[in-house]
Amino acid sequence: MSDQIRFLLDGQWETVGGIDPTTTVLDWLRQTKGRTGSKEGCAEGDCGACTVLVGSAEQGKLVWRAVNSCILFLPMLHGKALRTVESLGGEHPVQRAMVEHHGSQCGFCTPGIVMSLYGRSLGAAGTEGAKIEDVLAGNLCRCTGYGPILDAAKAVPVQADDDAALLAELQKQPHGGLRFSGWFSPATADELAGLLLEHPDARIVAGATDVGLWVTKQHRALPKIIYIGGIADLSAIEETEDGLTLGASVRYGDAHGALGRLHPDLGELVRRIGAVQVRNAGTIAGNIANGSPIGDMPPALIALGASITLRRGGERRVLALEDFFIDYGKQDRRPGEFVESVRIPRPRPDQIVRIVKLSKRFDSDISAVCGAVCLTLAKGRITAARIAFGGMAGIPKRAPAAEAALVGSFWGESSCEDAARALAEDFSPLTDVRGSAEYRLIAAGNILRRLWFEANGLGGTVLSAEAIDV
């Protein structure tokens, strides 16, 4: 066990002990380093311009993701490498084909946007296969317009950091086993069940993407901290042929291959939550565990019928997630317990899936709604429906009657539109910035007849299934 944090600064070791263990990384960079490269923009983890890379050594390869510094403890580096901006000397080939191509006027977000081409440049995690916009689309520049910046990133070949020494000095240094001032970095799933048993008041933090702006917003003070992101045992994908379970340190980026497989929908869905810096980070458990009214994930997996394991020391239960959100701020969820993995069911060839996010941008934004519907047809006819929707109540919360408007119906415009109209005996939205309570009652609406319309491919999109028969 270990009272201060060690990692891996450009490949030396640094050790920090005796801090607040909600010290940022990027006020620890700036203020202790002198490492005034990173800058600080937003301090939420949207504009990029703290973006650094951290290294962990995973099922024996060195893996690298871009993450926001801003939001990120210090003492979630314990047993990670580190590199900012000043790590590449000035003389990154990324730096010079900023410079030959006009990528950078005021600078202030070119850091940020440097380091995200640097990942980019190393084939950092979810960056494979990516779009340059879509690896640059938790960067934001005002001044130069992305023309530039996207010659830029196309000048620079990508090829894997094989660090062959860098990775084994992380092999040496257990992530887990870190116990200071109120935190505590459990190394497995029993640990952490037997410390939330003595320590019920904790705050458990996975990505901290959302805890993180606690402190930078709120200027919250959190007295216990524990962090799972280095538990093992709880990084589990499996993909069966029945569904896809997912333990409750996965990040977004790391399931992202996973969900789009059980349905495009969902990798779609993925690829607009936050950016590539915010998927490094959040876990799928955690923005469940949160409870938001407005979390994209909830929905989705309540339509698709999702479950969850909770577990409180040894005991366990299996709870449909639609069962788990109580009221605002409130979930089923006893002192000492958490959500231990989220079990989704791969939808059948008899159904028909579509999820839907509306929002003011296309990245890096809350939905107004964010919509759900998975409806299982034989011979034309509506047997079973599962609607649910985000951002119109104070919970995710299914539609009943929109439901009962749809099942036992044969599926048409005419079904649609009933279940489009019973929406407002299902839901009394709020109006926010992001939407009155009228047009969320009328998008939540279309929705549902978008999906008539696509189904029958005058939309632009033809959805499937095998039992329809109209």
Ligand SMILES: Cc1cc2nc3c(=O)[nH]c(=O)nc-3n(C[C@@H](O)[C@@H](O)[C@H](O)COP(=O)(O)OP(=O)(O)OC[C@H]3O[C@@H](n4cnc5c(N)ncnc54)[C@H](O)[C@@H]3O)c2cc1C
Second form
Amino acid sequence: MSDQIRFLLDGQWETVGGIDPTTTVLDWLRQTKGRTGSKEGCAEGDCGACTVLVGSAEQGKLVWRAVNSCILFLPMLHGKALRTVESLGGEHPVQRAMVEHHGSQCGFCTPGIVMSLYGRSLGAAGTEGAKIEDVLAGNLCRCTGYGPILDAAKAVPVQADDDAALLAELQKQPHGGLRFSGWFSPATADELAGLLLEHPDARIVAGATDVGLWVTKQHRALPKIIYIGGIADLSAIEETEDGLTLGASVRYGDAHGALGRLHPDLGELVRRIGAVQVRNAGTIAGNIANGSPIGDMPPALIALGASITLRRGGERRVLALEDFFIDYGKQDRRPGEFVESVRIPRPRPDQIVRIVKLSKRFDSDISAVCGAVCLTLAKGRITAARIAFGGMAGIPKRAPAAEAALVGSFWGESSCEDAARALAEDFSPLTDVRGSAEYRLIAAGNILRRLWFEANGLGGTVLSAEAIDV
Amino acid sequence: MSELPPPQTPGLVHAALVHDSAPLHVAGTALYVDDVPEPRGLLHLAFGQSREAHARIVSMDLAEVKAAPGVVAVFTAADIPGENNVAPVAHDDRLLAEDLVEFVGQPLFLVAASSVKAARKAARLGKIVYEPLPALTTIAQAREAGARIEPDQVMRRGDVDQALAEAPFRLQGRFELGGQEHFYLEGHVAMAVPGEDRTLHVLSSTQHPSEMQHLLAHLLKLRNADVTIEVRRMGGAFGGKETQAVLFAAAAALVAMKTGKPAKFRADRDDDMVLTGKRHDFATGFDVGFDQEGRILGLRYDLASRCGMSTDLSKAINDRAMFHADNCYYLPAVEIVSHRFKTHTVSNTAFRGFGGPQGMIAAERVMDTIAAHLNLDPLAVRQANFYGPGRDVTPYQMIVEDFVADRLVEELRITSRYDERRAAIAAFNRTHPYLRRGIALTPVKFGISFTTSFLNQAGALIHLYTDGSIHLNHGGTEMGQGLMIKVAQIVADVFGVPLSAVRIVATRTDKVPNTSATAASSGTDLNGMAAFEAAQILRGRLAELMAFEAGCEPEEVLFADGRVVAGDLDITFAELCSKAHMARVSLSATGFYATPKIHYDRASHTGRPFLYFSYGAAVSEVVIDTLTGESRTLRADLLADVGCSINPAIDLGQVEGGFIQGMGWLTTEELVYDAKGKLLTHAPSTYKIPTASDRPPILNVSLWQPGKNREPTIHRSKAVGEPPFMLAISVWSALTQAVAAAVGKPGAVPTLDAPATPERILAAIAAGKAAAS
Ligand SMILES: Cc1cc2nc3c(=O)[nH]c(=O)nc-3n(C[C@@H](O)[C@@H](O)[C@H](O)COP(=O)(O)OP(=O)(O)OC[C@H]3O[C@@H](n4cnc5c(N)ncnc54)[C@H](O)[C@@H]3O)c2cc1C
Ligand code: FES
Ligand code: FES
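Requested next: the structure of the form predicted in complex with this ligand (the form predicted on its own having been shown above).
First the chain shown before, then all remaining chains and molecules of the complex.
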């Protein structure tokens, strides 16, 4: 157990103590270290100007992750390695390519873009096999229109650095917890369970992609924080024939592949949650525990029949995911209890699954409506239906009337139409900045109407469309 | 103005050189205001802001603010020694409110604290008692109440009533056009450092250092000469830092003068978006009469904009909307009525295009409407209406002498295979159950010059040092548009030295005084010319000395490859500079430029406000989902006339960047206010500018090769900053076509509003179907 934060910056150990634990990495870099290369463009994880790489020793390898330093608390770096734009020295192939391809205009987004592309060149988490547009989805540029940046990215080979020395140095650090001025980083799930019994008033932090904003945007004070991101026995991803079990500290990025294998729509949904930097920090359990009516994972997972395991001390209980959400801002979680894992059954061949996210912008946007459908078919009839929506009520919620309209009927255009009409009984959505109540209801219904076309190969979305070639 | 000497050094002017700051950008070593090492004792600032859109302030209890940890001082309007004004023209923007607030978020008081966090936390602790007044927050409400920032302006030519009455066809239409947040990646920031004897040095992220200098001096009861504004670079601006930067600099300056300590104001993103103005949203109506071919006979526009709570630059912005409501089309009889409505929302301001896009898009909607009604290819209607011989007078009586849009359009029509793709799209639309495509080719004609004629001037200052290094300064500011590199190219070429000989430095009001804003796409036209003149003067002096020594005429002296050659003499440029110093020749010169030919009478709205026009054309192909309203631009081909480009790499960057920004304005970028006038979309979590994947997967961008400015501008180049923004109107027009295909009723006129969010696309389809049935 350490009472000081220790991490490697450019291969040198930094030891930091006596600070407010919610100091962000960005503020520390800019204000304390005078490393002003990383920029603040939004302080909420949306623009990527503050992108840095964090390296951690995992299963004998050094795994790099691009993350937003503006919503990363400094203690979350404990036991990790940090690289910033200054680490690259100015002549890295990524930097040269960005210069040669005219990838910067005002230059303010550039350090963040360089770090995202540098991550890609190292094979950092979430970049392997990803389209460059996806690697850069979390880096806004207002000047270039992105073309020159994409060209620069294409010109840079992917080639992992020799990280052996850094890895060895990281592995020297005893992997204990961290505890100082209201911050606790337990090392095991048992330790966490004990700590939470002792401090039921503490705020759990996993990836801080929600909690970080409470600090940077709402100036909320968090006197006690229990950080679960570093807990190895909560990081497990168990992939079996029946399904997937994800520990509480599994990030989107860690599970992206497995979720995509469960169903391609789930993989596509995760691709559109935040962007690389957010997926490299945010957890699926956190998305659930946060209880937001517009979180994307809950509707998808409810439709798939997921359940969660809640743990308090040594006690565990399993809850169908939809039962966790009681009301707006209210979940079935008792003091001292935490989400330990999420279990998602694998869809069967007799099931049709469709998950649709509607937002103003495709990448890195919050849903206006997120709809998920899982239909079980037998001999042309629908024998079971699970339909869930986000953005349609104060909580992620199933659509019993629409489900009832489908169950027992023949699978066809008219049953989809009936289900779509029934949605008006299930939901009376709100109007907000992401969409009006009318739009939400119409679009939700149309997601169901579109199902039939899609199932019959007459489908496609604007995302799968390509320009006419004549 | 006579012809300038052409560029002499290969690889400088007209070469695709990289941005001078690019190596620093990528290394993270380019310094923006917030990166400059902080001086000792620096104070950090935040505003206490109004919660009401329109109210009288009954009382302000700031005791808790003052007592909050870290707070050093709190200021109100009463603490301002001079004029409490940060407005560019009309003296109607306060640094701190006096007894009236006119928008949600308006600054009430100013907190200076030892840290950013302390200042921001304390700023929320003010106890304000308001007496709310009725607030007008929308165009409709302001129209109803008759609230304006100036009387309606009318531009007219010919007898519109008669033309409309006699036209074989006549249609009316209306649409709404949203505003746009600049979303420069670097938010507003300024740092003021007090100097000795009541002087002040301010680092600011501003497009207009001179105006800032003058306003700050006035506010602090100093003389202009006591205040120096410096800006090395901005992290994006797009018009949003033309007038809006003053608020933050004035706050920092006030605190610096009052406390004697340096002070920095860096607005966080939410505050920046709430505190500063945006592109004007418009409600546009038209009444058009036309013939069988779709040729316009008469056109009346009703352009209404939401100016916000003060004048800012709204008069000139709305004028520019009027100037562009013709776009490329000859209007035999026309009346443009422009309403500038006052609302209790943040004062809207300059944004790339400066009202031009809002005017131009109206013309394109008229084209789409006529084409829909006559069932013609909209491109044919556009071409039928182009300016041409005998059809070359604009609504403001300027003759269009340099029209090339017809040639650009024809070239693009062929290279983009417009006709074939249009046919294939129609076929697709007949078969797909719920996806619809659209394609549109739209032209751009954009007037170049500040329409306020006196602003069209610029100065430059060049020093040569005895080692041959060149210190280059001018009144233009760098916001990423590549102004500095272009001017450096121009100057290096004059001296025949490599670009590396030129030291590009910060723009400062104590080097070049009384400058105009870097705006209106004019940066290179004006400053490039002024710097060219300064360089020519110095070259003349050097050539004279060299000629004297070599015993030849000054015209025979050659400057190339860093050497100077005359007769038998062949020395380096550095040697010549050093020689000149020994010979007591001044190695410093200023240059000045004032745009010729332009004049404008605002009372009658006639004259020649522009030296020339920049042209462009774009074809965009889109697809929409008629069930969800989602849309995407699949391909775009852009062609821009930038004359003889000074730097094609920089210009291509402007074209592509402008297009994507315009696409964002018309598609994903939606500003949402609540009924009380409070902006709800004040951060990137809710305000969505394009990401990399929004860029059309196929995007072909070219500069028009035959391009050459008819006017003797600097090396016959043309302005490029703003015009490409309007190439994105092709996306909106293509979406309009896709919506029409979804409605599926020939002759139905388009109803799509902007931005074309999924919700608006669905609404337009529903409205179209309802109207057609
Ligand atoms: C730029 C950006 C884009 C985003 N885009 C999307 C999007 O497209 N779709 C979407 O759904 N979300 C999006 N989000 C939000 C999403 O990242 C979060 O909801 C995330 O999943 C939360 O996980 P976390 O680990 O970061 O949680 P944290 O922020 O650490 O915690 C969130 C909440 O959950 C609690 N908590 C966390 N773990 C547990 C646990 N094991 N047991 C009990 N309580 C726990 C915390 O106490 C806290 O109340 C975005 C966020 C950002 C910053
Ligand atoms: S500053 Fe915008 S993501 Fe961090
Ligand atoms: S270069 Fe200006 S934001 Fe990207």
